[in-house]
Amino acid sequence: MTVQELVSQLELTVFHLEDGGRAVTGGGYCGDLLSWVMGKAPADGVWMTIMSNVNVAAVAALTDLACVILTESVAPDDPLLRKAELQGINLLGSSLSTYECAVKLSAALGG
């Protein structure tokens, strides 16, 4: 599944879509403690979080994530949006809770 297909299936908000054709093959990871995400999020995966500061882009780049989904209607602050654009991070949003988003992601990925 591609990031663009994920956007459609999960009805996600697009904050920045650098590479909609990027494959999502790593599954998902839910977390808000950046050091844990750096150590545990799968490459080519989806990170679901309520964090919306500039450090999200840095962690997404370090872990080579396919995309980040800000859950619970969280919107990125301006520094995060600018950094996502500079670093080519697919940054998306959902009104769902992190749990509900993870359940939908799992179903979409065939889990």
Contents of the next structure:
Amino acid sequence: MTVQELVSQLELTVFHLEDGGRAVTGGGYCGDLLSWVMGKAPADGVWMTIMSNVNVAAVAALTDLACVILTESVAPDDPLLRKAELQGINLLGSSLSTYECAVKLSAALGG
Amino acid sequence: MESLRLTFQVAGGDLTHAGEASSQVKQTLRKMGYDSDTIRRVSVCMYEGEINMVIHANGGTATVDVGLDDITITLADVGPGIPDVEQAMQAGFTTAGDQVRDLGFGAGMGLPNMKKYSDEMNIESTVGVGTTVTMVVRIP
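Could I have the structure of this protein in the form predicted together with its partner chain, to go alongside the form predicted on its own above?
Every chain and every other molecule in the complex is listed next, the one we just looked at coming first.
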């Protein structure tokens, strides 16, 4: 599944979509503590979080995530949005809770 | 291939720019054709170390030596030092303040992550003088 397909299936908000054709092959990771995400999030995966500051972009880039979904209708702050554009991070949003979003992601990725 | 040395000055106190040295290292290693697992390990070690220097030590110097068999990351600061290294290494132990924690840092997982993702890690710290952390990531 590609990030673009994920956007459609999960009805995600697009804050910045650099590479919609990128494949999501790593599964998902939920968490808001950045060191846990750094240590555990799978490469080419989807990270679901309520964190919306600029450091989210650095973590997403360094861990090679396919995309980030800000859950609970959280919007990125301006520095994060600028950094996502600059670093080419696929930054998306969902009105669902992190749990609900993960359940939907799991179904979309084939359980 | 001759060994390559990258050096960065990491500014203290400003978490908005934290990670830039790590990003540059990552891009350099990618251009040099290193495998993604090695790049990820170096990235995690370097980013965690960078964050530590920004939060705790008012910045410092990061040096990355890219060799044939391994990549060595050296993070040197003249910060307050670590009174009890063993305690600092424990998962979940943190001295980070609320402001830092609100940003998602300060989970007490920085040093454990650095240990986990490096093949060798050494911490030399003297209270009131500073800390030097050296990490070696071997290339498979």
